[in-house]
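To begin, one chain is listed below as C-alpha cells, in the form predicted on its own.
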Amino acid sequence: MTTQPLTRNQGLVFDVLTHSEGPLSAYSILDKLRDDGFRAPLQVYRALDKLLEFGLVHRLESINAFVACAHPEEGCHAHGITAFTICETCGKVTEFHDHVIEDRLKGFAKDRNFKTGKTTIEIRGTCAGCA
C-alpha cells in the first residue's frame, strides 16, 4: 500500500468500492460522487489510475469495471498473480491468490523466454449461492 495519503477524490473513490455489493464501473462510480462533487468521468478515471497503482483496486477488464482489493493493508503488489471468481448471476466477486497457479504460470512464461508484465485471472461462472 502506497505511504502517502489519498487525495480528496481518492478516497472517496475508494470509500465507494469499499462498500459496494459489487464490481462497479467508472460510471456507476461517477452517479454514486454526483453530491460530493463529482461532474465528469475523469475526476473518477483520474482516482482510479492512482488507486490501481497503488494496488489498492483492481481492474475486472472482462466486465470493464472495478473491485477495492480484498487486503488492502497489504497491497496487491506484494501477491503477484491475483485471480477472481466472477458469479454471472449475482456479481459477486471474491479476489485469491494460490501460489501453485503463479508457480506454474511463472515457469510457463519462464520456460518460453517471456517477461511478464501484469497477470490477472478471471474466471466466470455461478457461485454456491447461486446454483
The other form holds:
Number of protein chains: 2
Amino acid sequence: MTTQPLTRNQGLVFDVLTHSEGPLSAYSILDKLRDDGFRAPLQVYRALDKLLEFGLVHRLESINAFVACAHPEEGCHAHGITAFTICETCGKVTEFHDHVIEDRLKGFAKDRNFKTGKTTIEIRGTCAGCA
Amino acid sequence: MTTQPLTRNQGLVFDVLTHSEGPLSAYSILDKLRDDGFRAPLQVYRALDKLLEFGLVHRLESINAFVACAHPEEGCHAHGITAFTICETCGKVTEFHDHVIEDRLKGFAKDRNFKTGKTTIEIRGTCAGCA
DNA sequence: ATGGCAATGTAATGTTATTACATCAATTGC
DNA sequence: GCAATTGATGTAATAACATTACATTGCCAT
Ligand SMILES: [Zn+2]
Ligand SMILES: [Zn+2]
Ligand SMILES: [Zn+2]
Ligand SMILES: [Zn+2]
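Now that you have shown the form predicted on its own, what about the form predicted in complex with the DNA?
Full complex below, order starting with the chain above.
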C-alpha cells in the first residue's frame, strides 16, 4: 500500500483525532486548531474528506463525529466493513470487523441486485467501564 | 401489542411519511404540513420522537431522514435490529431483519460487557432499478 | 375545582455542513 | 522560462439539521 503524504491541514486534523480520547465533531476539531491558523469549518471538512478517503479516519454517522482509525498503518480500506461500538457515557469507540456480518450483508444486497456503496454499522450503548 | 392512538400532530406526520415515496427530512415534513398549521420544526421533531418510540417510524442516521416502518401493524420493536438499504439515486429504502447479524452483534457486545442500546445498520448504494 | 401531566405553540438559539469565489503552490507541456 | 492545469487553501456567507426555553392548552384523576 502506497501512503500519501499528508498536507499541513490534513496532518493537523489527523493529529488532533489521533491524540483525542474519543470521537470529535468537525467544529470541536476546528476549535482545537484555532491556534494553528484554522478559521473556517471548511478547512476541517476538506481535510476530513481526504482522511476518510485514505482510510485514516472514520465518520460516525449516528453521532456526527469523527474518529481516527484503530489501525491506520494499513488504511482501513483493506479490512472490509467496519463496525463500531460507541459508549454514550464516556464516548469510547471500539472498531471491529466481522466477516460473517459482512458476508450476510453482501448476500442480502446481491440477492436484490443492490450495488453496495458505504455501509454503516454502529452500536450505541454503555461500555464495560461505564456500566 | 396495544396500539396508542395518535395525536393530531403525530397522525399528520405519520400520514406524510406513509404516503411518501421515500425518506423525508424533518424540514421537508414541516413544509408539507404548513397548510395543516405546522409552523415550527419542534412540532415535527416532537411527533417524530413519539412515532420512533412507538416503532412506527425509523430514523436513517446516515442521511438525516425519517421513513415509515415497513410493517407498522406490529410496531417494529418486535423484530429486533432493523437494517436498511438506501438507494442514493432514487431514495428508495428497503427494511430488513437478519437474525444472524443480530446474534453476531449481540455476541460481540456481550463478550465485551458492552450494554447495547440502539443499533444502526445502513447500506447506501444503488438499487436494482437505478443500476 | 383543581392539581398533575402530556401535548402544543412560538421564538430563539445552537450545531452541523455546503456553496461560492478568490488565491496560492506545485506540476506539466511547450 | 512560462502558460496551462491541477490540487490545496483562505474566507465569507448561507443552508440544513436539531434543541432549549417558556408560555399555554386540554384532559383526566382525585
Ligand atoms: Zn479503521
Ligand atoms: Zn463508557
Ligand atoms: Zn420497521
Ligand atoms: Zn434507486
